Amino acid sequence: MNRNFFFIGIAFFGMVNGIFNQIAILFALIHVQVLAPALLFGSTGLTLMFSSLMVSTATIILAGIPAALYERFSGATDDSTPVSLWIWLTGTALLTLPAMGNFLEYGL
């Protein structure tokens, strides 16, 4: 498979996790609350906003850390291997899947 489309999917979970998991995005926003009022002007829209893409960005970081232990492990020196891709990609879907029953509700 192209890697396009390994990269494509991670993202494609990456933000459904940030847009539909409330209680990650409700995690995510008491603390940007709390940590940086100043940073966002005290918009509740911008601070939402950034919570959401800071949910996204938690995903797919979480996700490529087997990923990454995998390429250790294995030697892989030069670029992701296709089973690594494997790995990231299935991270995304599996840490994606409490925010599903919200996308496939509401859909895009």
Given for the second form:
Amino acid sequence: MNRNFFFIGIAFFGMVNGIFNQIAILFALIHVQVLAPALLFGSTGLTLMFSSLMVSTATIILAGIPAALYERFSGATDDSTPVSLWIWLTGTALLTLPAMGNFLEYGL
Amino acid sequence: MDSSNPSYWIYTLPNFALAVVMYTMLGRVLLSLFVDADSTNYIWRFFCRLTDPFVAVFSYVTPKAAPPVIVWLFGFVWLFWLRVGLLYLFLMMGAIPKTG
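Would you generate the structure of this protein in the form predicted together with the partner chain, following the form predicted on its own above?
All chains and molecules follow, beginning with the one already shown.
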């Protein structure tokens, strides 16, 4: 499979989790207001979007950990392998499962 | 919060240090739009020197397909969630000073 499809899939799942995982967004929203208030000029809308971005990126980062560890132990030196990209994609899909109900109900 | 209380500083200092690295990481991403990776600009070199140890750790748990600028952005998010973790650690230990 073309590598770009992996990246599109990983970004898609991350985006879905960042928009539709209400509990994670609420958790992030509270902490963004506490830890990074000045960054967003006190704007509620910006804070909400930033929280969504934090959840999306955290999803992708967490799913990337097993993929990266696989690369280290399999001896991949220069670039990711198709197996590690599959691990990354599957990880993001699994982490997005709690948000899938809302995504399928409301859609984009 | 009473800044004369030692427990205030026990939480605030590491949180402040992580915040400095977090914002410097974001600054590195933004500055990379304008300067080359091997630039001798002193601000760029300072940003690199401060964030490189963290980038090395975060790149260990980031797949190699991610280019450096993505690792820096991931580093920003890592540091944000580390600050959340630090907040909860101190909350569990009861080391966060009460307000008011």
